[in-house]
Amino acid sequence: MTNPFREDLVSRSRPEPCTVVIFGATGDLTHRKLVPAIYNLAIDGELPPGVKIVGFARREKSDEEFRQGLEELNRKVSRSGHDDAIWAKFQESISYHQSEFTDADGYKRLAERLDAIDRDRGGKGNRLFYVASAPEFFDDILTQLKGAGLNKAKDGCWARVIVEKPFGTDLATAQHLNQVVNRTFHEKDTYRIDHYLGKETAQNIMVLRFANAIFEPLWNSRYISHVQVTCAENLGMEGGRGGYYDKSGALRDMVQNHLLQLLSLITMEPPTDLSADGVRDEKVKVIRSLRQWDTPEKVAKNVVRAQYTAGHVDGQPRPGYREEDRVDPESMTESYVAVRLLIDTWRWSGVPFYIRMGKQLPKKATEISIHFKDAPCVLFNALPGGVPGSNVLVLRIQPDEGISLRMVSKIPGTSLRLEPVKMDFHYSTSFGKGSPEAYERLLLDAMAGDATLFARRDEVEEAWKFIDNIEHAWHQSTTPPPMAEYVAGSWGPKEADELLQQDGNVWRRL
């Protein structure tokens, strides 16, 4: 049997042998993620030969004790299980080189291990540099990597970074990160990871609007109701994720990039071809065009923030956000977010969107559902009831990859009653298996050169504007909107229903 996720995979530009240098190398992401996606790579044939990795990280490790960590967690997170026999050759190519971000000697030190990997398996020199670590060294790192020569590619070979979010804290702070990246690498060869854009869903948004017929052409405010964006999780701060997460909230560190991602995918005009900058011009525009929430009382009347207080998710108790641990007990730290945008294009004019993510909700789980406007019901005016609800069509990111349309049909029976019903699509059952994690997409597109799915340097600024209005409107102004409070286990506060309900719009029931 063809397998159709491996026929879209070799369609690309087939990538280059190179070596993997992650910074970071000891952390959570690197062991969970990365590291588990380069071996189903390797299990399932798309990993070029030769492909080396080289951890970098502050502590003092062997290599035999650098594999053995990733072994182990190999063993729990691998999509495609843990095979002793392969993982034997394939931590082969796994090495630790140990150095502070800092130090200028590690870096040259660096620069003369990969040389001897290259001269050892007679590779020609292309190097992957992945910026894994926490976002306050990725300037160290990048004007280290620049002071080793490390960021100059030698004759036909490559040299690209990927860097991990956060990018950047603010407009301010991107732009100067954008500034440090800019002067070691081209852009071109610049590939600010986002996660959300690897997983088919994401992907498939493009082929379902302009590969189908039927949804083309009702994609504008003529047919569509509102859209809604929801990213759902059930856990809090466990795992001492407070220190983090309190100096961040739910809209810096959700809404400014996975989901504005998402809105742009779902919004965007067709993009004049798939290269990466012909995707990411339409993106931008889309971001451009956003009317934006400038004054306290524009933030108060779209934006609703609030934290979650004690309550129960999935039958366990849990605390209120300023009982978490590493949380100010006086945090003013939004954990839940909603946000109505308006996109003033002629494609959109008068559509709203609603975007919302909050933490303690009752399941974990992100959604887009496109809300069709009603379609004329006097034919059915005298039935009780008349038409129950609308057409809505919804794309699952997570965790249950897929497709559903909602569409009223009539209950079987002598007499006509309506009743909604829903066609669903799920990728695991309809291509007889699983997707690839979006690491393995993205890591796989970076050694091939391909940065359509990668935000470019305009797009994430463009972002920050739009978030930074809001962020001024609550920590900086004499008379910030009031902050919210729902309770843990439920769908959010009564503030974020009285949003859509100006509008005549409800959420919709996950």
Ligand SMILES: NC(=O)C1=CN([C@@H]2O[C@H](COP(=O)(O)OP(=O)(O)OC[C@H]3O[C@@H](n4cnc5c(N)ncnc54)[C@H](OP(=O)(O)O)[C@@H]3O)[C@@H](O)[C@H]2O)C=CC1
The other form holds:
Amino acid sequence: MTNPFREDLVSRSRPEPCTVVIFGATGDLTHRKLVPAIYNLAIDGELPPGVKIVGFARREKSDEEFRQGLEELNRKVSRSGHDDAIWAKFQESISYHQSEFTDADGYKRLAERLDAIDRDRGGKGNRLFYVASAPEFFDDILTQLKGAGLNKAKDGCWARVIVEKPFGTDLATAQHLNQVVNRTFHEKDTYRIDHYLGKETAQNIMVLRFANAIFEPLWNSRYISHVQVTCAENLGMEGGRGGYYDKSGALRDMVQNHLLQLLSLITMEPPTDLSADGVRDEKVKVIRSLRQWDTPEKVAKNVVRAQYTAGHVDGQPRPGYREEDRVDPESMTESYVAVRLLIDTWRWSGVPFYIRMGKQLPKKATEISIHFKDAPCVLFNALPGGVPGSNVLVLRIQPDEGISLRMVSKIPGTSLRLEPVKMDFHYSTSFGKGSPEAYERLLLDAMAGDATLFARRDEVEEAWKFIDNIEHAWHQSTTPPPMAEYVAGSWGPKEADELLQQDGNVWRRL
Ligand SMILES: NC(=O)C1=CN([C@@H]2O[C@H](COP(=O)(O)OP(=O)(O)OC[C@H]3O[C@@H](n4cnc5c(N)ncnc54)[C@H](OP(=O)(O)O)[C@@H]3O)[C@@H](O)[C@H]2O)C=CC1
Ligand SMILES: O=C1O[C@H](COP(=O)(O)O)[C@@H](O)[C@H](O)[C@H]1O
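Now show me the form predicted in complex with this ligand; what you just gave was the form predicted on its own.
Starting with the chain above, the whole complex follows.
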């Protein structure tokens, strides 16, 4: 007998033809990520036939000028290179729509333009609206879409919206935005993007945990000593990012979304099925179970914030954070954060989780390491040096995506000496090809109506509750925990090392 649920999964995962309307289409995200992602899907034969792209932005541009700008960037960043012949065909699907985000007439004209595109398709058309603007415009864009009747699907087709990050700047703004989104689009048609969920290794976390019998029995406080999530970046405020970043900081920019999402995949209970809500129901439970750091004392004990001072990264001199373009010279925004978290569930009781994220660190790398407890080493304790370390399972999210397991082995020879060794799996060598960009997978999922890799309303709000407590202690308490410093090009402040020392742990060297 066929399983109706499986059939649903199979049919749901088929992306459908649509028109993608990008709000903020002359911006960096569209040029560096979104259009190259769609181009690469086309090259790989993954894009459904008849997909059209309409770029919506303020400045005057002809279709031709818009396409030229996109082509220029695609040449530089496309994962599989740029092919003139393929681009020539691909660009025919791209057009430009000039309008202010707040201009109702611009949306009326957009509706007419989309109807015309649909007429060429035989009268019907799905629409995927991608809100890739600065967050202060999210509200206007969604409201104007509704005003023009574009939020409603017609004739058995669908109208979906992808909303970029940051999804709010705190719980109150996220709740407001959720209200606006849900006033205009149905929750099932809303896709809150978190591009980390589209990364290959992030998707593999569930497979690793639930498709391999050997890991799940060990995946709990009985066997795991602690878990580290590191996201290191070797860039600072290049590309004029200082203005945005100085209002955000590492905690809100990366931890609230990407890193808590990774943590929830690592720690959630097995979902009962692979449906979007099945998975998201389990992820949100973890975020809801985070112990709250809700006083300045708890924040001081469990969170470290820091700013970089001038130094060198990759041999190049870098300014201090407060000297960066568009950053307040007296800024109290953190470019580095390390958080110690506890998850109050049966499975994770007493296991510390550490998340660290920093700009201007020595290299770009994101990884999750699961540190297992020591084996009872009565047999080898008497050896010089004892047993060198415990088992560590490392999930490399980027670069060089893969998984490694650190084990202890006997050094070949006549005497008994032990040394750690590594079993290492690399995606590129095992599967013979690189991973698609996160945006490729996520755009395809939205075209297929699969929201599993997008954040749900309650997940976003629960994450903000945890973050708001820390932000409150930093910026509104009378006894704010201090701002530490680290030299650009170093691995962060000494206070972050002390955070782990309180549990007898050390950061893994990347
Ligand atoms: N860039 C990235 O790598 C990432 C970006 N994001 C998010 O994506 C979003 C967009 O970022 P990014 O592309 O870098 O931003 P940019 O500043 O590069 O682009 C902003 C876009 O918005 C348009 N715009 C601004 N004001 C108006 C207006 N009043 N009416 C119509 N159009 C307007 C601009 O059009 P015009 O040029 O015509 O003025 C431009 O197309 C942000 O929310 C950001 O946080 C998320 C992850 C990564
Ligand atoms: O969302 C963001 O992500 C980038 C890092 O993304 P990655 O895919 O290159 O790891 C980060 O630099 C940026 O500050 C943040 O807004």
